[in-house]
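In C-alpha cells, the next block holds one chain alone, the form predicted alone.
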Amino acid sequence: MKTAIATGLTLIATSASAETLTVYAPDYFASEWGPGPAIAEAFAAETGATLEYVTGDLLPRLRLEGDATEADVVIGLATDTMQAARETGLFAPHGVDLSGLTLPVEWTDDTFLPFNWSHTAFVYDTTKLDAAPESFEALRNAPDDLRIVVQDPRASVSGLALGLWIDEVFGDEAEAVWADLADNIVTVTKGWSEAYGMFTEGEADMVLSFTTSPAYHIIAEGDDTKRAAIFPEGHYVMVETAAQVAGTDQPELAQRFMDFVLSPAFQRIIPEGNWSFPAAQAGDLPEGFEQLDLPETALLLTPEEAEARRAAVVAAFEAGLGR
C-alpha cells in the first residue's frame, strides 16, 4: 500500500474520450508504479470512458474548492481522514452492495467505499537484523542502535495510523512511548515513499509500512528477506476508500465507477498494483502472498473516533519526540 501524498494537485493527461470522469487521487495512485493506469484501462474496456486523474493532497484541495470542485469521484481517502472528508458535505451515498467485502473489520458506511486494506507494521530485513522485536513493548524498549524510520502523523496518513496505533495500544502512555522510540528513530519523513526508500537503501533497520509490503519484494524481486514484525498487541488497519461527489455533472458515469470499484476487474489489480489486500474477493491472491506474516488481532477506530483522537495523537508525537 503506497501512501505518499504531495502538496498541490497535478493533472494526469489521458486520451480523449466521449466520456471522461475526473478522479481526484493521491500521487502514488496515478503514478506508473501505482494501480491507477491499470484501473483506468480496465474501466475503459468495460465502459468506453476515460478516467482523468488529478493528483495531490486530497482533503485540503476539497476543502478549498468546496462545491466548485471539478472532481466527479475521489479515491484514496483513508479511514482516518473519512470524518473530515464527510464534514465537507461534498459526497453522495455510494449505492453499492457491501455483501462481497472481505475486510477484517465490519464495514457499513454508505458514503465511503473501501477498495483495499492492509495492517500497519514495521518491516525489516532479515539479513541485517538478526532478531526483530517480537512485540510493540519490545520495540519500545529496543537497544538504541536499532534504527527506525517513520512517517509524520501531521503530514502522512500512514504516520497518523502509527500515532493512532500507539494511542490504541498504550493509551495514556502514548507520549512516553514516543519518547522511548525517539533514540531509535533516525528520521521522520513526510510520506511513506521517502521512508521506505531509506529502508531499502540501508539507512534504517526497520520502517513503518504494511504487512503486505514484503509481497512486493517476494513477487517483483524474488527476495524473501523482507518481513513484517508481528506484535501480539494487534496491528492497526488502514483501509482506503472511494467516494462519489454529490455535485458531479456526470452522476451516471460516477455511479458506474463506484460499481466498478468492488468488481473483480478492479479488485484483481490491487494485490500487485497497490501491494495490499483487495477489499472484495476477486479470486486467489497472487503466489507469494501466502508467505506474508500476519497478525491475529486487527485494530481499527471508527472515522469519528480517529478524528476525535487526532489532536491528542499529534500532541503525544510532538511532546514525546521533543523530550
Contents of the next structure:
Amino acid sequence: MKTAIATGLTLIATSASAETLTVYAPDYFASEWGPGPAIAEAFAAETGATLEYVTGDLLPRLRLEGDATEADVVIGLATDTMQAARETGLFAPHGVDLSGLTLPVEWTDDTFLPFNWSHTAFVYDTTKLDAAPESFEALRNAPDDLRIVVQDPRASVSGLALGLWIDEVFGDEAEAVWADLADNIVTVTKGWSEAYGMFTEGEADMVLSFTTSPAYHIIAEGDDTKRAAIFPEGHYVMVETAAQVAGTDQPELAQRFMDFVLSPAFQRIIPEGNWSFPAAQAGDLPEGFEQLDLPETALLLTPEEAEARRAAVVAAFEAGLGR
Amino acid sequence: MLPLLAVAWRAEDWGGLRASDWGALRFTLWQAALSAALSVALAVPVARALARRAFPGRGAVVLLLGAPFILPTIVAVLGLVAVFGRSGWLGALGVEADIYGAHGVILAHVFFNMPLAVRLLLQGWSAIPGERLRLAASLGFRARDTFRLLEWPMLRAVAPGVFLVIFLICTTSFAVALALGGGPRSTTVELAIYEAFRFDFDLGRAALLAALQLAIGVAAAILTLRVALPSGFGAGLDRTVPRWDSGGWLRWQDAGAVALALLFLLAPMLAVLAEGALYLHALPASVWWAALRSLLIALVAAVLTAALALPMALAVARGRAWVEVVGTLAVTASPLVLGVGLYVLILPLANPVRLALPVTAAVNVLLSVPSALRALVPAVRDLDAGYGRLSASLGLRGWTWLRLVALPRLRRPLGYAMGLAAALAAGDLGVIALFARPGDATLPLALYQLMGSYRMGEAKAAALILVALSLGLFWLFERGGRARA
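Provide the structure of the form predicted in complex with its partner chain, given the form predicted alone shown above.
Let's see the whole complex now, leading with the same chain.
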C-alpha cells in the first residue's frame, strides 16, 4: 500500500495538474507482470495524465455498478462478452480510425476498439508428444492416451472460446465432439492459470491456450519445446477490446486514451507484455514471434452470434462430457 | 444474511433454478458428506495418537498438520497432482492412481480438511481432565475401557460438530471440484452461482442458489444438534498425564497413524514448495509488500475473530443454542455471494475498491467464527460447569471474571481460534479478487497473477512464503495460547 501511495505522491508532485483516468482492467492486464504498468508509463509520458487501474471481473462489475460506475475506460473485454457489455448501454463510440488494424478478421465496430489478439490453440510439449494431431478432426479421434486439459466454458472466457470454436467447426456435431474428447480430457479447470499450471507440471500433453503462448517460453525462458498444434479447420480468434464509458466525467482524457490504444507507443508493449499479437502493427515483432506456428484460417463469431449461441455451446459441453 | 439479501434485492428477474442446478445440488451434498465423514474418520486415530503420545517434535507435527488447510486451492491442487497425478510420485513408484473425477475431489477435500478435524478432535482430547485419566489409571483401565468410558463420550460430543463444519466447508467448494472433478459431472452449487454471476448476470438465480446452500446448512445444523450430546466431564487442573494404558503394539499403531498422516499431508506440499525455494530470490519487492498486506489482514482478522467468537461462545454455553447455529451457518455462505453482497451494500456508501482490504478481513472473520466456536464452546461449557458456582459465590463478574477465570482457562482454544483465523485470512483470495486495485494485491492474489503470467516458479515461491507466513502466525498464536499453561 505504501508503495502505491508513494508512487501516487511522486506522480502528483511531478505534474501539479495531473489528471487521473480510472481504467477497469482484468487482473492479469494490470498486474506487475502484465502490460498495464508500461502502458500507464507511456500514457503519462505522452499526456502527463495518470492511469489508475481497478481490477476484477469486468462485465459483472459494470452491470452491478451501472451508471454509478467510476470507470472512465474499460480495457480487456473479449469479443465473446462484447454483446452483453454493449447491452449495458454504458459505452460511447471510440471515434478511432480503424484503417491501421492488422487483425486476421474484419473489424468495423464503432464502440469496442481491439488492442490485441491471439488464436485459441492447443499447446503441447515436443519432448512429451512426438507428433501433435494435425487437425481438429484428428484430435477428436486421437487415442485415449493423449491427455488434454481445458477450461470450463461456464466459468472462463477461454473455455467459452473453445466451446464456440467447436461449435463453429463442427456445428450440429458439437455434442458428439465433446463426447469423443471426453476420453482425452484429463480435467476441466476454472480458468486458464490452473490449466496451464497443470500442463507445465507435466500432467497433460496438451492444454487449451493460445498460438502466442510458446513465445513466452522462447523469449523469457529460452525454451523452444512448447508449440501450438495447427488445425486446417481454422482457429477461433480471441480479440480483446477497449471502450470508453459514456458517463465519464473526463470525456477528453478518455478520448485521448482511446486514440492512444492503436498508437505504436501502446502497441509495442503488447507482444512481450501480454504475450499476444498487437492489434495494429507497431514495427517488427520481437525476435521469437517469427518462430510461432500459425494457422491460415482465423475464425470469429460476431458478438451477437457468440452471445446467442452461448447457451447451446454450454449445453453441448455439459451433455457431451456428462455422459 | 445481509449480503445474500442484498444480492436478492439487486436481482432484476427471478428465472428460478435449472435442471442442471439440481444435479449440482446432488453432487454437492454427497461429495461433502463423504468428504466430511472420511476426514473425521481418518482424523480420529491420528488425534488419538497425538493425544496420548509425547515424543520429540510433537509440537512441530501438530503445527504442520495445520498447513494444508491454509494453502491456496491452486497450490494444493498442484501438490496433489505432483503426488497422485499421472506423472506424479506414486506413478513413478508404479502405482496407477487416477486423481481426476469425484474421487479426486474427495481426496482433495480430505487433504484440506482432515488436518482441521485432527486439530478440533485434539482439542476435545485435551479437554478430558487429567484427574479423570489418573482415576482411570488407578482403576486399572485398559485402552479399551478408556476409549469406552472417556474418549467415546468426548467423541460423541465433539465429532458431530466437526463433521458439520467440514461438511459445510465442502459444500462451498468450487475451484477444487472443477480442477480435479474431471468435467461437468462434478459441478457444485458454488460453480452454478459463479456461472450465474459471471456470464448470465442472473442475480436472482445466484441468490436462490445461495439460499439453497444456506438451507442445506440449516438442515445439517439441526440434524447435528440433535445428535450431539454434552460430554459431562468435571473440572480438572489441566495437567497432561502420561498414559499408562497404551503400550506395546498400540505404540506402533499410533506411530503408524501419525506417520501416514504426515506423509499424506506433507508430500504434496513438499512437492510444490521445494521448487518454490529455488525461485525465492527472483521475487520482486511487490510480492513482499503483498505479503506484508496479507500479514496485516491476518492480524486484524485474528483479533476480530476472538472479539466476536468469545461473547458468542459464552452465549452458546449459557443456553442460547441459536447463536451457535448462526455462527456455524456463516461458513455455508457462498464466498462469492458474500463478496458481491458486500459490494452491493457498500456501493452507495463508499467506493468498495478502496475497502477491499478491510472487507477481505471481515469476510474471513465470518468464515473463521464457526471453527472458533467449535473450539471455544466446549471449553466454555466446562468452564461454567466447573467454575460457575465458585465464580458466582465469589461474586466474580464482568471484566474481572474474564481476566481471572475465563481467559486463563480459555487461552488455549482462543489461541487456536485466532491462529486459525490468521492463517485462513492470510491465505484467502476470495473477495480481494472480485474488486481490488493492483496496488492492493495480497499474497494469494500476487500468486495468481504470477501464474497468470506464465511464471510458475515464482508463483511457487510466493506459495512458499504464504505457507511460512500462515504457519508462523498459527504457531505464534498457539504458543501464546499455551504459554504458562
